[in-house]
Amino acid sequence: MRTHKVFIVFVFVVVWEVVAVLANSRFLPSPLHVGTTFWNLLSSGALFRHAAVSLARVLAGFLLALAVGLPLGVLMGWFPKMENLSVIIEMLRPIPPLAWIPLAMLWFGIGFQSKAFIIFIGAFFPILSNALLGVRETEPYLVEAGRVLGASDSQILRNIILPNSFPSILEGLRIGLGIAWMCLVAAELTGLNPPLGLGYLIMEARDLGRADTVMAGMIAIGVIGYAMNIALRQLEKRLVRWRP
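In the form predicted on its own, what does the structure of this chain look like on its own?
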């Protein structure tokens, strides 16, 4: 399987090189040119600084979405009366994070808070939806068995509902983190203070006409996002080994 993946990457790079040579344009640099730029950014430490700031913003927005979305999703699935909130949730869900940028700038300015808010919007809905789905998909006979044995509602929620919902919750966290990372560039379009972040690196390079730096920043975003997804998948396998 790894050999196939390496082969696919190799073919992609070769096709990219051929297209870059045929296009003969400074706006489509070759893989070698982009790789050299990527290495220069890496060796100078600039890429680490931009990536660290972006990761801090994503982590803040993601943790906020986790703190709000997870308990809200569990409560909406457990208490029937709270299901009425789903009307509001379903109205807000289709609004893309990009559309929230003007409000984010009005509410929070161009500092750290506006970036975290945009990322929060991106991560919130998948976390909430998967927590809600996990609670709803818990087999009713398990709940009834708990009641027959004299378990209270809090015990049923803690010992039956949450363990059975855990795989769905982890899936929501993985999807939410992926979307949060995808919202990064949109979040960093709201202006930057301090002027750091992978989104800032890409936008500054665009203004300077440096397509090689733009693509190097895009590769950095892709590699970090891929690594986070792999890490969460491995964590999911360890925590829910009983899941097929």
Contents of the next structure:
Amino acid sequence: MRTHKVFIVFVFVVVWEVVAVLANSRFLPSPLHVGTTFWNLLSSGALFRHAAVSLARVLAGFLLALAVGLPLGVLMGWFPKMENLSVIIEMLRPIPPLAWIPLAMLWFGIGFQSKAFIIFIGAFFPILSNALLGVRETEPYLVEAGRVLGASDSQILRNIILPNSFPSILEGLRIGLGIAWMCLVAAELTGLNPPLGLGYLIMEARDLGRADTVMAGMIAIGVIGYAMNIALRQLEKRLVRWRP
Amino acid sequence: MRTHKVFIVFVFVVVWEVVAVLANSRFLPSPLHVGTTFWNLLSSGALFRHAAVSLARVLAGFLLALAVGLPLGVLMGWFPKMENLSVIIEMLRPIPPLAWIPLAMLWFGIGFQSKAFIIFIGAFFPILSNALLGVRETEPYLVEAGRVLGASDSQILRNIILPNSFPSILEGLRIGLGIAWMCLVAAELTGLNPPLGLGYLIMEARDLGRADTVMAGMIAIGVIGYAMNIALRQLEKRLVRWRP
Amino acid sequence: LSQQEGGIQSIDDLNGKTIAIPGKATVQDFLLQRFLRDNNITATTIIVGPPEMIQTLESGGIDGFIAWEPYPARAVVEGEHMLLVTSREIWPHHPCCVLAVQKEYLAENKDVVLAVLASHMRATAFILENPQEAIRIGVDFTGMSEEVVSQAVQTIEYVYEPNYAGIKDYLEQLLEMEYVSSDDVGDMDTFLGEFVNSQLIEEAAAYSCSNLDRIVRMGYLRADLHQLALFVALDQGYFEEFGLTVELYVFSAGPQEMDAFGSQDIDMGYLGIAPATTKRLNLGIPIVILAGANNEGSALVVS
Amino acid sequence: MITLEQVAKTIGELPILEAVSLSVKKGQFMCLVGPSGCGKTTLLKCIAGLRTYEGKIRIDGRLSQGINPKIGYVFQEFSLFPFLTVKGNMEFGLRIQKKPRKEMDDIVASLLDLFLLQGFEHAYPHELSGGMQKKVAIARALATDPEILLMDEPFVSLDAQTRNMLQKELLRIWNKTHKTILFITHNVDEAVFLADRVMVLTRRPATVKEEFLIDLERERDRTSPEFVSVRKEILKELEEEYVEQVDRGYKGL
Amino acid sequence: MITLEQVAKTIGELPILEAVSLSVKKGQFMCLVGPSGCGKTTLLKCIAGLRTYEGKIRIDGRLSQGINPKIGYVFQEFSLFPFLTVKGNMEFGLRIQKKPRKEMDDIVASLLDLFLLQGFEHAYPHELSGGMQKKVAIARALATDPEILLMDEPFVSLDAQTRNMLQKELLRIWNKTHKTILFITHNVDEAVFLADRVMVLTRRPATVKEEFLIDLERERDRTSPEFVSVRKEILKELEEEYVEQVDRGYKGL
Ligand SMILES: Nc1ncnc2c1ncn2[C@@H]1O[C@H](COP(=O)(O)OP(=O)(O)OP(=O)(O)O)[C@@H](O)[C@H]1O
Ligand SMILES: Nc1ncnc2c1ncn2[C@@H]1O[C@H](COP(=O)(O)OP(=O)(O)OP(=O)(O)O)[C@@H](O)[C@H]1O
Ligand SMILES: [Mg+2]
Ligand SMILES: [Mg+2]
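Here we have the form predicted on its own; I need the corresponding form predicted in complex with a further copy of the same chain.
So here's everything in the complex, that chain up top.
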């Protein structure tokens, strides 16, 4: 498996190289060029500083989304009445993070919080959505079995619904995490002091026309996002050993 | 249910009104003010023109994501080897749509396609992800039952896996659709001819400091997104009657 | 001087304050740095998107900002804030927006370029001669209030001569700060000689034609009063007089317009000198600057 | 003590239960038999509070409302928690009752012994055979030592020896703890071997057709003439319902 | 014709099957009995090609590789497609074979009749009782008229009358179509009533312990002395395994 994956990444890089050579455009720098830039950014420590700031923002927004979205999704799946909230949620869901920026700045100023809010907006809905799905898809017989063993509503939620919908919840986390990173550029578009962050790095490089740095930033986001995704998968493997 | 929902929207508007009055800031217009702006945009036909263009872009990107993401997700869930592709996918997933813009313009120019591509980027991953989840979560006994009845791989996919993972797939579509709309502003940030689109409307209003128009645009996106979501739910209700 | 609640009345009050710029390597970035250096002030600069500058100023997140029009004008009109200095006072006649053309397009469609240039020059003259009428056109095109537009045009110097000296000055600063590499620039005068074409202005002045029957794809920036000449030319039908149809593409910022030049989706366009220069060099996007659109037109705003 | 008064239930257009009235005294062992699909499971679920119904159900004299903690239930269908091990499943009710760790371990150990499941405490349900799953489900219901046991075909899928052994064990536990037991089975032999009373239900919509008091000494001899004769009588009642069903073409809707 | 040569299977550390050799001739009806959890289901799944194994399995002389379209299978556990109606489930195999609509409808209609499920063709599995679900599962396997039938406790959860009726129906079908049938049951009575040969398996790891040829006229009389005596002998064999199991504490792992 591992060698397969390395191979696939290798093929991807080769294809990119070929396309880059054929296109011969500064807009599409070759992997080697991007790699050099990446390495320079890394060894100068700049990449690390950008990444650390972004990671903090993404984590804050993501954890907030988790803290609000997961319980809300579970409750909405559990209490039919709560499902009515979906009317607000489904309306807020499609609104672009970029459109939230003015309001986020108004509410939270230019600091950390407004960035976390933008990321929260992105991660919140899929987490909620998949938690709700997991709860709703729990087979009724499991709930009944819990009931006749004397479990209260909250015990059924904790001891049956949650473990049973874990795969679906984790998928929601994975999607939410991906979107949290997706919202990073929007979050780091404005109000930066100091001007740090991978999203900022990308947009500055883009404004200056540094395609290699843009790609280095994209790769940094890709790699960190991938690593966090792997961490979630490991968590799943450990917690969902019971699947056939 | 319906009255509950109307009530919840009503509460939401009232809270907004109160907050707006308390904040007394021209950056947070009251619902009434926004409502008037919305109505003016609607009756002048401007909102309709913006919405129609955006809808076409979102639909194109979303349908493309569906056409690629759904089969790919199903195949990745079905063939263990295909799962190795996830290494690329999980790396591409967190990259922000805004960062894709330069490449999108390079590949697809400035027109409809590059906008659809940005939206595709957003909708693709959750659709793929939830399709994969649905396939992987299909109980093995269903596959075995199909096998002993002589079903081939493709028949098992079509006649067992797909109907069985329908709820999960539809959740992916719902999430993907939400994110498609979320990417609209990013997609409509650049190179518009004519200058139409709800994302454009919002960003222009933001430049001009028209908070009421920004919000009217957000509401328009919210309402259209909600309507499309309802359509998906209706589809689910009709196709998943078999749930207990 | 009396200072109420840390308010800024004079230049010296800026010491130790936080001032927002729209982005690194923007003209405003250099204006502010020059201003701070000239006045021996230290201040923190942070990046805030222009649309959010006014509200951030009001919420206390920053003490001042430097931005292009119409944001200073809006701050004055809508928020009763104060222009501490205009960019004219910091760097007189500094270059700002320009009219650029795709190099290849210039070679192959010189007549079209001349027609556009001639229209641009006529429009600029119109603005200078009929300021009130120009303001009306600005209001029509941008949707801003008349107050804002008339406030804004006061700080903008509308020109058509390409500001060779100013661009050179700016480029030197870019090199100094390593936003562009000297490898790409090579010999400065050779580069600028190619990048800034000052001759066509004269040729255009004498150009006449009425039946070009051509389409030109033109980029411009959303709600940017620096590009008033374009709006005037459209409004007054100057392009049509040449038999030219202008297909407009709107962008939210200059760097994006440069990308469109790069992907050859537009032929000509109005945009800021900063993205035009940096992306010309860093991405090798072959554009030529034909004319200025305006000089100056930015200001430092405080509460 | 369980009392049903005119309990009825209709799902959609289909009447499932019709005017079921019966009562099981405290400490009694009652078996329910009836044709396939007649409504036995539905009836048991109504008593457990898992289904709504018309009419009245009283548990120890009080109108039943929702789930009663006195009741233990063995489901007919697969009902183990797939995400818990054998041990986790057996412990579930004890955890809910917040029993101390030590006590839980003791109970689980003795259940593992009783059901010959030693060595499988850490296996997940999908790693068990059908019969083993059934045994875990019974053990889970017994673990909390409920006053009332509702058992829906618990011994199905077990080999004859295990079944016999568990029948005797159930009787022993019942004797010792004076539980009230309501037991569904298709195996008339089993019903007569276990019960104080056997209730025969009609074809759907189910109602009480006939009641048999089994007044035989325990442990009962399956070959004794009394045993065989009651067994035959019950089978005859069932046969009637079956024939009726076949004649009427068993139209459901 | 099914031939097993030294078939063995181990899951993890646990040996399930050990050197199982047997053969079922074409048109034969063989029953498998054995203690709970000994490996019967595993053996049947190996034959169906649903599990990997060591050793050799031949179907009609050819080494079995993967699923064999000649084989029909009735699962022990719930196995209906929850997203299909009763009719949809019964039709599934026929659709796979691309049978014409008319033929499918005829087959489904006769199966609905046979299993007394008329009126339920549009019901989904979760709307059926346990016994009804079992019947649909059997019907689904019969629908495609496979040459070989592997049946894992198919008649469990059915009332005595339905069970008897279906036993006879199965024999009738078998007689008419000369199917090869391998049938798992815990009901020794059922085994002796149905089979040409009854194979007793040992406790886990399962291997063949003893084979009984049932050379009685059909339709068999369950009370005939021969019947009763074979039944007793088989039960004795099973008892031995059971006792052994209990003695050894049935340690699984
Ligand atoms: N996936 C698995 N992982 C681990 N062990 C398994 C798995 N599947 C089956 N087993 C073990 O294999 C043994 C035999 O199982 P099998 O289902 O074949 O028994 P059986 O003879 O059909 O029993 P029953 O009569 O109860 O149905 C059991 O001990 C079971 O625990
Ligand atoms: N959710 C449901 N929707 C519709 N019909 C249902 C539902 N649940 C049960 N039924 C119907 O109720 C009737 C009785 O079902 P029940 O499970 O109580 O039967 P049973 O007596 O337990 O049968 P068995 O002996 O087969 O287990 C059946 O005809 C079944 O189709
Ligand atoms: Mg039942
Ligand atoms: Mg089995």
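Positions refer to the first chain, counted from 1. Basically, rigid core = biggest C-alpha set you can superpose within 1.5 Å across the two forms. Everything numeric in this text was worked out from a predicted model, so none of it was measured.
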Exercise. Would you tell me if P31 moves between these two forms by 2 Å or more at its C-alpha, with the rigid core held superposed?
Key: yes
Quiz item: Comparing between these two forms on the rigid core, is the C-alpha shift at A145 2 Å or larger?
Solution: yes
Quiz item: Is L208 among the residues whose Cα moves by 2 Å or more between these two forms after superposition of the rigid core?
Solution: yes
Self-check item: Cα displacement of N229 between these two forms, core-superposed (Å)
Solution: 2.5
